[in-house]
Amino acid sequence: MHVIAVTNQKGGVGKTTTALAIAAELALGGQRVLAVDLDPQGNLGMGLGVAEDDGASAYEVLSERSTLAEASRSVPAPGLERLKLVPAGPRLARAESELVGQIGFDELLKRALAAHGEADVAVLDCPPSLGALTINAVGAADLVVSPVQCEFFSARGVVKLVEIVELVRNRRNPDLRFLVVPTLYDKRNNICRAVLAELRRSFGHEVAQTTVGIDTRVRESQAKGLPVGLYAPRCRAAKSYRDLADEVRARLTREVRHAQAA
């Protein structure tokens, strides 16, 4: 199963959307997606319409009390049969907390996504931050996806998640990858575009080809708990994230045969 962490510590910059699209887009084109909310705010679970409940959750995996197949949830949106959903819950915020200090506590999703073998990709959503539940996506990720913002404060706050990343290769997994996405781009602003210019001088061949402009669809997809690519399937924002998911998969099967020719 390969593993997608769909990470960024600043807020705002389409990253639970990303995720969404994504998991949304593989599920739609065959693949078995399993996708976790890591996010305290559920934001993954209302933007796929799946109601929050008391059931098993993402704190129940990460405390070892349930198995992710136990805490999936089936997506009601027409299509996505193939996508199941870990809601985050609502215990998930005393994560953070409870998590550190544990031995191996940076190593309980990936042990858990090991254990489960009813999906072809994990997407995780991450928290706004770079604590103990953004640790455990990276360290069980093969991809890192990192929506960024085309405004500056965004784009310096991707140094610090690089730096994660650099420490999960060097002492875990040298294979990690990782991909930059510009969102809320708009071509127009000059700021937008020496942004976007500035991203792929410093990450090259680790920022997306695709970028994702700004696009009301996608605030009224929320609102109706659908992917964007089900709600308005023509708009702007449907077309990147199919181009995105495209780019994902190619990444993904890149890194496959790498490792078959290894």
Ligand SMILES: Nc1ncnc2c1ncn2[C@@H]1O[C@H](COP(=O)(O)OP(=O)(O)OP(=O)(O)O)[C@@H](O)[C@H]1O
The other form holds:
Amino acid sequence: MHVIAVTNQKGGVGKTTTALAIAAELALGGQRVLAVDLDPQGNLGMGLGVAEDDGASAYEVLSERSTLAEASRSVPAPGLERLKLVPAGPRLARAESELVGQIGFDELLKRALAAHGEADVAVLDCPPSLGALTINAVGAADLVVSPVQCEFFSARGVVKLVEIVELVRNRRNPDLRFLVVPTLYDKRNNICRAVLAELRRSFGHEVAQTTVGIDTRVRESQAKGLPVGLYAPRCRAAKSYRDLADEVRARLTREVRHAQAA
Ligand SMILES: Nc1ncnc2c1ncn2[C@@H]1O[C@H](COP(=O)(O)OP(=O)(O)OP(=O)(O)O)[C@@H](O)[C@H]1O
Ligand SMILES: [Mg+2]
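The structure above corresponds to the form predicted on its own; please provide the structure of the form predicted together with this ligand.
Whole complex next, starting from this chain.
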């Protein structure tokens, strides 16, 4: 199974939107996808139109009370039969404080994913912080996708993300891939363009070719509980996210070749 962690400690940069879109595109393309909501805000489940219930959720998985299969739900949207959701659940906010300090706390999700045979790819939506939940996600990932808003202050945040990716590469997973995704991009704005150019200079091929512009259809789709590619397949954001899903697929496939060659 491939594992994609969508993460950036900065809030409101498009993590959940990107996780939703990638999960939906991969499922529409025929893969069995497990989307895991690791943000106590529960936006991923909302964006997929799954109502909150009291069943097992990401919290029960991380506290080893449930398997991922037991915690997963079907998604109501037509065409997304191959997508399953593990919701955040009402108790996930406790996990941050409960997990830290336990031996091996940072590998709980990795182990749960390794034991789950029912998906080809997992997409993990992280909270806007670098706590226990995000560390679990990055530690389990083959590919870290970081949506970055092209604003002046974002560049520093990317440096922090790169440091974390480097740490994980050095200590645990030398093959970890990293993909920065410019989101909420406004090509008419000089600062946006300058920040994107700087990102490409600094991080080269680790910045996606695809940029995702501001598109009101994105907000509408989330209010309807549908990924944007299903709500308005012809809008600009839907097209960008299809292109991004192709880039993600290419990176995951290269990784397989890399692993086989080793
Ligand atoms: N391309 C886009 N065009 C217009 N609005 C967008 C776009 N991408 C995201 N948004 C909106 O911006 C807001 C933040 O997006 P999102 O929830 O995906 O970010 P996030 O990084 O997951 O936030 P948080 O850190 O709170 O989890 C949402 O209201 C979302 O609908
Ligand atoms: Mg979010």
